[in-house]
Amino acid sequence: MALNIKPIADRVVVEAAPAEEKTASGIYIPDTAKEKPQSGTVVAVGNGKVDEPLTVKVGDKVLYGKYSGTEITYEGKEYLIMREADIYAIL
């Protein structure tokens, strides 16, 4: 199933990787101790600005800011839209 959400101008729609459930060592990590992921999917970009084109595309694996973008909920899906500038690798 497609996305159909196209972002406008430099900014990408994210779909965040789940949190982590356990620690290394098997310890369980309560749902209110749990810190955002800060990394994800790119499921949709923009066309990007006139002069600078986007350097990533759907299907890249990313990492980004940990309060970096804005949440919203499509489908029943949780999705990030972010600024092409928030993102701080392609993994």
Contents of the next structure:
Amino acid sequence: MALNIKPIADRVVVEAAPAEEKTASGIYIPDTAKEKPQSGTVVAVGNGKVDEPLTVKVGDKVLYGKYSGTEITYEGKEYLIMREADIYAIL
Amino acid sequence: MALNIKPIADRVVVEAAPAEEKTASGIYIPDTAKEKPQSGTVVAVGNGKVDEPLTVKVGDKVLYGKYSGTEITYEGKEYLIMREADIYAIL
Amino acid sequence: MALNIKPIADRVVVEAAPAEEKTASGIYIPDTAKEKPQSGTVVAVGNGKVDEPLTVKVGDKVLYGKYSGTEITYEGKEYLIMREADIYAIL
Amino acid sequence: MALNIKPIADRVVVEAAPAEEKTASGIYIPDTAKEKPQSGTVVAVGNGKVDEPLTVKVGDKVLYGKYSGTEITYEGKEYLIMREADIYAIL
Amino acid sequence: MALNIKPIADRVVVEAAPAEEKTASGIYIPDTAKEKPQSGTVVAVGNGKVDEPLTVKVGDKVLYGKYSGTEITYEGKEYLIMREADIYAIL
Amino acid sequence: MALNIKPIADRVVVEAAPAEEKTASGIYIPDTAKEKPQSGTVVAVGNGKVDEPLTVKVGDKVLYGKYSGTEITYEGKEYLIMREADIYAIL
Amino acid sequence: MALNIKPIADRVVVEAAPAEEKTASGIYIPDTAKEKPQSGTVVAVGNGKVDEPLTVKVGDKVLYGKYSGTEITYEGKEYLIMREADIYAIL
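Form predicted alone already given; the form predicted in complex with a further copy of the same chain follows:
First the chain shown before, then all remaining chains and molecules of the complex.
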């Protein structure tokens, strides 16, 4: 599952989970004023900063802000590269 | 009561207490210019930052700002994920 | 006099002294351009930050800025919760 | 001369010297574009910050910016409370 | 492949790879709202900052932001000089 | 030449050299878009900051920005008080 | 080649190389949106900051931003004084 990319310092590469925009019963969920984070899977991690190793590791399912990170395309697939600080939690 | 989420660094997950918008005698309380904090219960905590362990722990009732944190939905329930610095006090 | 609240880090809870808006001889004092600080009594203190213990303690009469802190209601009474840095001096 | 007030951290209390707005020969001095600092006497000092003790002490005559500090009234007299960094020099 | 330039501190010189603006099947790719990073090859690196040696080295293929760095011309060729923090990842 | 003023921390007092607004041949020099620094002589220096002693000393001729510092009048003469960081170089 | 000026801390004095605004074949090069750095020779260097000695030395040919530094005139010649951080690379 790990990508052959080495993010710099405190950056990580995340493969976004497909967005769920319907409830279990099939109702479309409109965006509310307060934006929800999104989830994905970590596929590459940097070495962290001096005296601050990273907490997340490859394979972790993570929550992150809707507008976090920068899209990159690698071998035909889309990923997000972001700083670990943009990740809210490990699920 | 603890959630199976691991917040990153100094983040915590809080389950908000229902808002009380009436006084004991049933009078509706209008919003004043100075915003009141809200209370909730901590359900998950991160590992803190380097040399700065967290003070709050799972189960603590806490006060936090009205607009603190980001809403997340986990197993059908709504929570708030915020930095410990957004928490004012433990009740 | 101490409140059963534990402020986080460098926060303190202050019970504001009633504002004096008349002089000894009963003249109403208008607000001037330069805002005066207000006084109150510390009723709860946090543990301070790493390597920076707090200076104020419960029972201290303190001066603080007119717009410092956030109002909280606890057991029917109003208090202010603020960072110690918002306090100017101990009287 | 010392006041019975304990400023927090790097704050000091200064009693302002009366402003001189006339020259020796009685000419009124208009404000120029470049603002002049004002002088006063230190009447109370804080304990400084961690590893940064204060330089000024009670009794020092000091120069400070025209808009530095916050006015406080103590026992019927007006003082200024400011951070030591707002003081330019000891005369 | 290394350039005879010595970037200062945490700067690196990158030779940009030619932009691919068509897909494999020859379709032109329009810019989307979310900007894609670009790739290139590191041709010179600085000595890093105090206690923070650089991670990238000469020859590394790197991803960086579309607007990162400053164009320089050296011996008739165009390069980009940027801080290592502007680099997202090593491919 | 030294003034009997003790600047706080990293501040220094400078006596400005009279501005030269004509060339050797008497041509008036208009202000250009890029502002020139001015020169003066250091007449008083602070003790520096913790672990950062000052470099300039009383008697040094220095270059500083046109708008650096605050004018002070001491014993009938005008001086400038500024932070050492506002000084560009010792001549 | 060294100037008799002592820049403060991390500042350096640079003698700008004359701008080349024509190509080898004599075509005038218009300014593009992305500004090019300029080159020059270091003629004086400061002592650096605490724990951060300077990297450039007198005689180094350097690249720096088009709008970096402040012009100074010394013994009838124009120089630029700038912080080392405004220098991109040593050629």
